[in-house]
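Below, in structure tokens: the form predicted on its own, a single chain.
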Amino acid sequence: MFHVKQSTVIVVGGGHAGVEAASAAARMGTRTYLVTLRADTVGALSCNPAVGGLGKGHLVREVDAFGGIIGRAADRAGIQFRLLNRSKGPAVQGPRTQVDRGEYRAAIQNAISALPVQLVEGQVADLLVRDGRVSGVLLDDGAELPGDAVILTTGTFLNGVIHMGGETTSGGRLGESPSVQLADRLYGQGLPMGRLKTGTPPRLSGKSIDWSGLELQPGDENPAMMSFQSTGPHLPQVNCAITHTNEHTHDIIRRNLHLSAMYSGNISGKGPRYCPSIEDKISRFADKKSHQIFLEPETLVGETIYPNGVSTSLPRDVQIAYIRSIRGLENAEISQPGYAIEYDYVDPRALTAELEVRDMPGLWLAGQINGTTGYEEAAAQGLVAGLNAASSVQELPPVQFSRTESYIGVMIDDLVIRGVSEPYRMFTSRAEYRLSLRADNADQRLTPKAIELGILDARQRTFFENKMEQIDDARQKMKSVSVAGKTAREAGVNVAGDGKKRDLYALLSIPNVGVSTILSLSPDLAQFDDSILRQLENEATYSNYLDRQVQEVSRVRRYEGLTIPPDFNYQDIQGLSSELRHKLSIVRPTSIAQAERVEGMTPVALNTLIYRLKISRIDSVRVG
């Protein structure tokens, strides 16, 4: 892709959102700066050393389909791979990997160093604004860094406060200072903002754990990789282990709830409902006698263990007491105490679908600053912000993601239309079209768009084109071979033993028919790689269920084509309630498809809006 003018995009923050934003902007052809407090912490994992999961794995695959970094880095650093929900259908399966912290950070930094991204060490104190548009950043040492677009990916650093019992410390991460001046600037602009919180568990010394009586959890024998281009793990694989809290653990926590920062009134921000602290679990699920804890190694070279399931803001001495009440952890040593962190976020309804701040042109936001939680959600937003900031400054069309084509589109749509009342986390249940939005076909859905933008390297493009050629050849081969019902029944397929012939692709859509059955009927198909045949098996599994979904997708895309001008006056529309007019004026949907999802919208109200929109277009044509 040839860009006449090289404009400048400045990315603030070196976490997952910042890394993907910088990568995307650089690959779009802009001069790209990545401003971070310390270059050696770029790509650091602030919390759980794991990537992917249910819904989250879909996001990683979609970012990877666009040439992103997170999937390749996770595969390079993975020390245990598991496909979650393996016993369920492909639509709700989620690839996940436990990673080595140091190796992962190194993989991220190597990927960034291979791109034309210039690292700048420093803290951003303010935004530069010229003629009503953000035009760069001011560093805390007084240096100015001019640019055509700025992307803020501040994570938990925006007015971050760390809580442990009654102790409070200013910080965006343990041992790192928060961003206070930048938060003051955003508040000063009148942006709608709030407070959220998240937490992390105490880290344990693996040498102090008695592993002998614990249930081991091995990885998959045939691991599902995070990146489409990866063929297998690079590092030795390890086991995790499972233990449980007990009634004694719960008694210790209950007696000390008043000392928890989350229960003492010290924290005003709301935490993630689907990833509660151990205090929340004990309080909300008082009838449960135990809670599961996953003991996950953080590295191959050290002994640090991440006890997934016991995040806390209790004092250190209480953490030691309840940890040592748990089986296998009776003599456990805490190498780093758990803590809660509270931080500022911007209501994402103040953003466009491209993640640009409506009232501050030239400024894009991505990651936890938008009210989300998780590396994967941040990475996906970073991709969207980076692509669109670069497109905007080069006067190219915006890069948009529909909820009919991607989980990225689902997330962006949810954020800018519905906002958040707690940290937003991706789940497969959020996607109405999840039968067609599977993790295994993310490249087929999105890589053609990335190729059209010209942002993929030759290796990934060739890899994808070769894969698609094999899939097409294998599909055609399956559809060209037909077998009689009797033959199919002899192979174990549950069909009538009549003379009716069915092709192999059609047989794959029948429940309990897999690749092994098809290979027994047509051994020639063994010429194709197993991953190609598995892809077609997933595709065929849902082929009989997708007709209705295709019709619904077509309807939504028609509505997406009915765009709404940014200055459209909702207050003049008779037939809409005053509450709905107010919500539409705040959300400012860009299409009828988005307007349909505004809370309180009814079919009658939607038809009224469509009618008034058409009338306004007729009137403007007459005036013109």
Second form
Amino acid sequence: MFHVKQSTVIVVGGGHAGVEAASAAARMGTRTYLVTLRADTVGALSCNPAVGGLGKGHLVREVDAFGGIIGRAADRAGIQFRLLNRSKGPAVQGPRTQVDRGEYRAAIQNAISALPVQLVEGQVADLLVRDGRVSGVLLDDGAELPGDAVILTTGTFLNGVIHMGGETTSGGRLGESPSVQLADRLYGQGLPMGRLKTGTPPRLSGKSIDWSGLELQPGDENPAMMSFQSTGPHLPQVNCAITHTNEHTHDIIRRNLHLSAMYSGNISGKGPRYCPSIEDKISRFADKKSHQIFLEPETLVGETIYPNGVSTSLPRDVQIAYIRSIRGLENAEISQPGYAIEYDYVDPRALTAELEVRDMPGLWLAGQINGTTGYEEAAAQGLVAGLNAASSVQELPPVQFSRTESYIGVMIDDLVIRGVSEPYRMFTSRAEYRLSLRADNADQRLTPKAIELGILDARQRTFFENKMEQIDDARQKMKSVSVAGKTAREAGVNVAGDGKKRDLYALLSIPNVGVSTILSLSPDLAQFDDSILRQLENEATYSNYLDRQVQEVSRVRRYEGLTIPPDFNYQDIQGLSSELRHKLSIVRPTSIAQAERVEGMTPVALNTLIYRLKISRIDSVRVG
Amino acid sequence: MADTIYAQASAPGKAGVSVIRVSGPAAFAGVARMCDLPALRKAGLRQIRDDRGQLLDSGLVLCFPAGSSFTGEDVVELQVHGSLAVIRGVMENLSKLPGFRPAAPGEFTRRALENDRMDLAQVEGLADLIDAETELQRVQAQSSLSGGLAKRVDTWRESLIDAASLLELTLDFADEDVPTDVDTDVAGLLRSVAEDMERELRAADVAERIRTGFEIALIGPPNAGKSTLLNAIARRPVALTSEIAGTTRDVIEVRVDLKGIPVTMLDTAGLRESLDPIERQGIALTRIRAAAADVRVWLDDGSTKVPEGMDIVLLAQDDDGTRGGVSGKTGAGVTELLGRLQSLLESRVPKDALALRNRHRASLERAIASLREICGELTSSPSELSAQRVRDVIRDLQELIGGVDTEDLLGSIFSRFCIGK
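Output the form predicted in complex with the partner chain next; the form predicted on its own has already been displayed.
What follows is the entire complex, opening with the chain shown before.
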């Protein structure tokens, strides 16, 4: 396609959302700017030094399947790999790794510098708006940076306020100034905004911890990597340690509860229920005598330790007192105190499923600004915003993600349809098609889409195509070999020992039948790599049950195809309650599949809606 | 392939004729197991039988092919007698057919809409249909979820949410300091829900009679005075009476109120061996209806041996009331008969029971079977599969217990367990 002028996408913010947005936009072929306060903080991990986990590992793999950065950087910097839920089925396993903070940042910065992304140091003071469309950003030194699309990924910086005991300071991270003017601009545009809160624990000096006698938690012997293309860890591997709070710790906290910023009444933002401060844990679960703390090294050499489980907004001296009441931490030095941070977010129901602000065309939002929490959630939104901003300015069709095919789709749909009431985090339970949306098959689900968009490098593309070829060959082979029930029984498979023949793939779907059994029945399958055979085992595990979901998936896909025009008027529709009409006009679903998930929707109301849609089409045909 | 759905298309409760509609890819094959299907778009009078070959009713059957049906799918309409027992029997049998399930509210309309089975005229017509459907559901939802039922349904909901969230706890929060073996608790919760649902189903059998009425069949030899008695009870000439034996060939129904208990009195064809084919069909129907009625009253004129299973046997045509019998002609013994019927029925009325629609009954039966199966396989099956199956049960019961989404499960987890490292 011939372009007179290359379109420009400006990404504001260099966190996980920002770097994925910049990477996606650049790979989509737009001129891409990444505006950040300081180039050396790009890729900084503000909270815990770990990537992945349950649900989150799925997101990392999905971003990786699209050629994103997060998975590869995490593998490069990984110092302790663990596959969570290893003892459970593949659908709920989540790869996770501790990372070295510095190495991670370096890996991200390397990845960005390898792409045609232009870094701009500066603070964005305002958005440029022309003819109702966002047309660039104004930097605080007065310089204007024009662009066709702007992606804001400002994290906790919008009107950020840090609380520690009675002290409150403005800031987006400890020691970094907030974005106040930009927040004013968004308020000025009448966007629905709210306030959220999150917290972080004190950081400890590694040297000051007495590790002797603490329970150690090593990584997995066979590490599961975050990226499909990584073959093994790059850095040496380290242990984490586990310690616990005790009654004495709880006493100290209870006595000083009134000093906690959270109990002072100074904080209005809502915090996540799944990441409570230690103050919250002790007051809400008063009968629990002890809470677990993971001591996670932030670097390979371990000079700083992240005590996972004790985030707090108590004053610094109380933090020292309670930390030192804990086994192993008796002489611990706090290198950076814990704090709570409050920040503004935009109600994501104001966004389209492409993460564009509906009432401010040309502006996309990704990450914590949309009310989410977590690096992985941010990265996935960055990908979506980057792909779509770039598609939009090049007049290409939007890149959409369905709940039926990805966790990314689940998250985007949850955000833009349901909104948030606390910082949104991914859980596998949010995915209704969990059995088919697995971390292990993220590439099979999504990479073809990325290939179609032409955004993968040759290496990833070839790697994927080879892998798929082998999987198809192995599957074909398994389906072509059939054994009698008696033979299968002798190999330890729990089937009737009759003459009835079953192919090996069918046998693999029987509970407790694994690769080793299949190999014993057909030794020449050993020509395939173990990872390929395991992949087929994962696929077969749920195959009997997946059939039941196929119907539901095809229904949802059909409803995704029933699109609702953006100017659809809900006010005139009889048969919808006024409450539902109101909700629909806030959320503005773009398809019947989205409308079905609007809170309070009933089957009959949905009929009314489908019916109105069809009438409006018939009418427009008649008029036209 | 889509499920095949069925529902009573006419208003629930008593009516002369009830329409049961079946739509979906298996409609023809499924209903063909119950009767011979007539030619497409032609009404045919058919004997409708259950899976053991027992006659359920005889009624009109119509088949519409996908291209020319209301929903755009293969549709079968069964027009049967409006008796509860008949409808229940047909619906129960439909639920056993492969690929069949009860329709969710609005589902027929939804399928019609999705399949573009509308020209402009039909679209206009559908507007009324949707409004009517909405009103009907509002009324139904209110009446079925009152008092004790609402409370029990809430308990099911809570127990199911608790069970599902315990399973999710072990899946989504495996890296937290939370219990890892929840099988015993989950099985306990699921089992108690299944048992409670079974109890409700049994109680509902009787309760449903209060909602839609009891049936009392007047039976006896031809010309024993059944129709005359019915007229006396109804205090209006509703049944066709005549001196000619065998006049009543169909079953005639009169609704009366017995001190607050709704009752349908059935006047039936006289039981005798007949050569007349129409009368014989009437007699066959009488036997079906009488067998299904709640109370059977035999009017005895001494000409025939009293059959088994009669609740009340009365001497017929006791015109002067001197022999303890009854007479519709003079009214002798009618008040006494009504008193006996009333106390008999009162003794069968449960105090507080669940009123279930057929759709709910089928949902509950499926749920009970699934819950028992899940419990049985809880320890051998991967937890994510059990979790999925519990969610499927919850979704199937949605209409009864309300929608449950991930937020409900997470809410239950966060309120009970200290999550967050």
